[in-house]
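Have a look below at one chain only, the form predicted on its own, in structure tokens format.
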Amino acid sequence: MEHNLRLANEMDVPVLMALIERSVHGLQAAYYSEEQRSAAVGTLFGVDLQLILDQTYYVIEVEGNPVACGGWSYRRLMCGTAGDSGKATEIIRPPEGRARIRAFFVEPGWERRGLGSQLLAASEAACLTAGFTEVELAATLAGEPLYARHGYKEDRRGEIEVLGVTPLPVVYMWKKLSQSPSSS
């Protein structure tokens, strides 16, 4: 089956909002408590409407349908949504800064067949074209070993307080970008 990696819009937001909940709920529950994931969704876990906005959120088809989602940005946030603070518009300009690797999902089923990777190698080429050298993240526990196959490198471990009662563990990593994207 092909897939068709594309720009998301704003009508794709109810989908894509779907999708995210149906991949936090199966494919994070052996990381994070249902209480966890429900706090989570929506908040931390959500489209941010910023980056369609920016045009740096993919979504993956597969016959129309979409079954993975993320992308990258160029603006201080590093998770969640674009309404929780101010650094949601603050822009980062190479070389000052790192680029930011954002909310990747994947449909439960289509998980383990390169959508991730897929995604990852379209943010860090269009990264190096806005002419950023290196890139961070905030991955899930879920999410982590995907990054560090694509030569991410563990900064430190944290947690995310989410609604401000819930810890989210989380990984903070970050690469350097070189010519050719998701090489190690």
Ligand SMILES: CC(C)(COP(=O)(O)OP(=O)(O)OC[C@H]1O[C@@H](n2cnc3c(N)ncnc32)[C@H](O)[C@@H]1OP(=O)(O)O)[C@@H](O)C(=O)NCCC(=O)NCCS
The other form holds:
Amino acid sequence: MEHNLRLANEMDVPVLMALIERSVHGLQAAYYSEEQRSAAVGTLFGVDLQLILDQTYYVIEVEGNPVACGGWSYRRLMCGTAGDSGKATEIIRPPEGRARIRAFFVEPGWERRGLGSQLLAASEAACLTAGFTEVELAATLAGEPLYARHGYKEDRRGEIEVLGVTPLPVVYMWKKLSQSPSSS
Ligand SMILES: CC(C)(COP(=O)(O)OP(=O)(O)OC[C@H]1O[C@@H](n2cnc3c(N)ncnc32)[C@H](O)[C@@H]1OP(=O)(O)O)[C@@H](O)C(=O)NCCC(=O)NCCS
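Cool, the form predicted on its own is there; where's the form predicted in complex with the ligand?
All chains and molecules follow, beginning with the one already shown.
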């Protein structure tokens, strides 16, 4: 089926928030508890408006309906939606700094069809264009196989605190970009 990758805009936010909630509950259930997922939606997992304003967040649509979103950032925040504090929005300068790969979510029923890989390729290409030679991210346990498949290496394992629930295990990963993005 024909699908289209485009930059996200502010009008997409409510639709993307709903997509992200379905993605978290539909595709992360094997990795995080219901309590962890519910607490993380809207805080750790959500739309970071800063990325939309920076024009670094993408949507993939099928027949006009968003089925996946994800992007990258030249700002310091690694994950989450609280992108309004000075430290979080601080700009990382290429080529020394590593750009962030951020907030990939696929609609349940559309997983394992290459949409995550397509978003990753677009994000890596944009990072290269912006002058970055390395990227890093905090991968959910659900996301780890996608990034590993595309040549990302584990830096370390960690946990992210979400108020009131057991912290969520994540994997900090990085990749040196080549001119052919998203190849392993
Ligand atoms: C992680 C996520 C974005 C992957 O998107 P996707 O569109 O399914 O990924 P792709 O189809 O491009 O996968 C490419 C390859 O990555 C690997 N991969 C992706 N998801 C995998 C999984 N759940 N288990 C094992 N391997 C997986 C496979 O090698 C896959 O190739 P294959 O399907 O031919 O075997 C999607 O599962 C998702 O939205 N998860 C819930 C939200 C989330 O945790 N996001 C990650 C934030 S860091």
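Everything quoted here is computed from the prediction, not taken from an experiment. Positions refer to the first chain, counted from 1. C-alpha atoms forming the largest set that superposes within 1.5 Å between two forms make up the rigid core.
K.L.:
After superposing the rigid core, is the C-alpha displacement of S23 2 Å or more between the two forms?
P.N.:
No, shifts by less than 2 Å.
K.L.:
For V165, is the CA shift between the two forms at least 2 Å following rigid-core superposition?
P.N.:
Yes, the C-alpha moves 2 Å or more.
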